[in-house]
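What follows is one chain in structure tokens, specifically the form predicted alone.
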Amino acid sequence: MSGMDYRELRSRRMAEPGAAEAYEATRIAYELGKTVRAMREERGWSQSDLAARAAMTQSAVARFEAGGTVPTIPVLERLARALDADVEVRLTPRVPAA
């Protein structure tokens, strides 16, 4: 990397247009996937069990749980119904930095 360390490279990449938004979308997808996996495992279900209940494929559930896809609201609703859960989407004001 011609003398550039990771922090400098990351800083440059995050300064590119759209990078922060893409990073945030990926973070949210990962957190949602982690939550669905935990709920599925609490029930003792396999990915195939959840997929059947949500009318999805096992591979789609696997990708979702791994954070590999940013889900649509309808997909979240199908997973929530299958898990007997609610989807809550909300916007909250940010607290200004001090």
The other form holds:
2 protein chains.
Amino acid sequence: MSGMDYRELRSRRMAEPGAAEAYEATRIAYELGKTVRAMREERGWSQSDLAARAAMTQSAVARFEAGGTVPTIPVLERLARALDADVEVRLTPRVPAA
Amino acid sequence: MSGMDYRELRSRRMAEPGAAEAYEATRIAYELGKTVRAMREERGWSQSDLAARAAMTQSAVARFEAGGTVPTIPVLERLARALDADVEVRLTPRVPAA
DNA sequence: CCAGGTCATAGCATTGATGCTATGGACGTA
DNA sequence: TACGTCCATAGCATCAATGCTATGACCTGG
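Other form of same protein, the form predicted in complex with another copy of the chain, not the form predicted alone:
Below is the entire complex, every chain and molecule, led by the chain shown above.
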């Protein structure tokens, strides 16, 4: 990766108005990016390879893997399909902290 | 609800170009809408109540619950927070069909 | 050094979700 | 009937993710 890490991404978003809500979304984007990169590398694919299979461009894959944006569900679906995976989106009741 | 059900929503999307990819996204939107509605009713809240707590309008809640659009992750986060829940988004390796 | 592959990023157009206001129907109740 | 609440939906403005092209840095092999 470049010089971009989670702390940086977070601080960028936290600077915006209404930021607290976006915090978790940013974290999710970051995690998903890491996951997809791992799955891609596991298969020995370049970003271009994955892009072709997911009907998108290399730049879009790079942006996504870097956590540059909070992905939309349709895009996640396309990537998942290319990686032979499924997308799960769930709302789970929060467990009181002990 | 109105006269809108899953079959209808699906056929609408399936009519568009590049539709096969959006199929799953539509299904996810539908499921999430049902889930949120259930959680909301469980608490005895009106759509307006939930909207206020999630910093959105009643119309946005209605649209979401009806599965009218594929929600974005930030919006899911706001709703989840209001409902004291967590959002989970995951890519899981697909299991071969037996 | 040069060529080719990989990845990050910029800039801009397009698209779709969301924010918002307003309205109408359904339902219950005074 | 009149009023109030709840929900669905229309119409439009705005915003953010995506699509796309192009470019530059980095590395490795020739």
